[in-house]
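The form predicted on its own is given below as one chain in structure tokens.
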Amino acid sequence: MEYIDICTPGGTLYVLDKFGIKARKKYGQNFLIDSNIVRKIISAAGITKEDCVLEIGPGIGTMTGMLSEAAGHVVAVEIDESLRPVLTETLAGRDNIDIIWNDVLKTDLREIADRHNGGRPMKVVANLPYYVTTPIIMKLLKEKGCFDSITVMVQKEVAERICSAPGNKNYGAITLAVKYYSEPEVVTDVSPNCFIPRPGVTSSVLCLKARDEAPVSADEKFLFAVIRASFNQRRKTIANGIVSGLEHGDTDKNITREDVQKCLSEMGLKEDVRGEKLSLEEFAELSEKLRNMR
């Protein structure tokens, strides 16, 4: 193929038309057509020739090609095998790219880091499908030591939820989980006009810098059981939510409403407080008090 700048509306439409490709809703495909946004993503991720980058969902190779110029090596995981002939052509001649045809949620990410980067932490860059944003982010974050940073395009609403503060209406379990594993920051917002087809919402570029160690001291499994229970029914007080939530198999602890209220009182918190009011540090303190009660 003659050189075509696929990071433009005309270039993207040319490639899609040539290969008879249509964006597939089942995979949440929206192809990025603004090279300035790609450069901002690469800059925010701090990509250098020393880095091995994991790209999730390369699509037609728009960001993949620019990543290959900035990084030492790129491993791209793509679920849509109909894009094989497209990527073969758009990425031709780039010998520092490997493509894995698989669902990233079913992919052994640590094996990728071991095989392609000698077990050293990689950097993640992705334009994530909105419908599986949270499962992918959590899978990446839980692979401790596997990634230095995760720089992703997500729905603006999700970025706001992840970066919200206690008391904010967007604050929830995902906020606390992401902040436990990383330091999140919104880099920039991205207009729907930067994609083909245009999504119905504004997007944001979100950078998550992996933490070397947890920011709080608590039993991780029990902490997240308490957090999940606290947000399962947001209209309940935290005492009612925890008792109801922990009765359904997250823990074998027999915790009563009075137990929770006693711990809250010891922390100087009102007995009828709701989960969205507590910081990660307060959830850690509460979970440890509950864990050590009986």
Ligand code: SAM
Contents of the next structure:
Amino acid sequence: MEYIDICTPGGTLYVLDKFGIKARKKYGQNFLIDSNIVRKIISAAGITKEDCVLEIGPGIGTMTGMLSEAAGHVVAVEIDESLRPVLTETLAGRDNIDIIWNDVLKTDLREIADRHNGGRPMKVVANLPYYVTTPIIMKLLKEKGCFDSITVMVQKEVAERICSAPGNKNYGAITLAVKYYSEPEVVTDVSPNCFIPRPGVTSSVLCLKARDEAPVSADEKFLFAVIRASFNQRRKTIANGIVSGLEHGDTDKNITREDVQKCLSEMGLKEDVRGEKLSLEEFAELSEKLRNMR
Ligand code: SAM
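Next, report the structure of the form predicted in complex with this ligand; the form predicted on its own has already been given.
First the chain shown before, then all remaining chains and molecules of the complex.
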């Protein structure tokens, strides 16, 4: 292919037309066409030649090409095999990129870190497909030690939910989970005009720095069971949510509403408090109190 800058509206349209490709909604395809935004993402991620980067969803290779210049190695996982001829051409001549054709949710990411980075943590950079943002972020965060930072484009609304504080209407189980595993920060907002096709929403670049240690000390599995139950039905009080929402296998104790209310009042909280009012530290204290009861 003659040299075409694909990170422009004309370049992206040319490539899509040349390969007879239409952006596929079912895979959340919105291709970046603004090189300033790609540079901002790469700079926020602090990519250097020392880094091995995991890109999720390279699409037509726009960010992949720029990542390959900044990083030592790039491993890109793409679900849509119809993009194979496109990437073969747009990334031709670059020898530090491996493409894995698979659903990232079904990909063994630890094996990628082992094979491509000697088991050392990688950096994740992606313009995420919005239909599957939360499961991807949770999978990345739970692979402890695999990634030291995750810098991703998400819907602005998701970034706000992730970065919100207790008492905010957006605050929820995902806020607490992300905070448990990482320190989140919004880098910048991104207009729909920076993509082809234009998404229906504003986006944000979110940077999650992985924590070396959990910020609270609590049994992780039980803490997340309590958080999940507390937010199961938003209008329920925590006490009702926990009593009806803890599942078989979460605990072998028979936790009653009175038990939860007793713990809450010992913590100086109202007995009818709702999940969105509690900080991660308070959830950790509550879950440890419940776990050690009787
Ligand atoms: N990185 C490209 C860019 O910025 O122009 C494309 C970003 S587009 C928003 C999302 C990409 O993720 C698409 O290439 C899509 O095919 C891919 N994708 C969607 N679901 C995926 C999944 N489960 N696993 C891996 N890739 C996926």
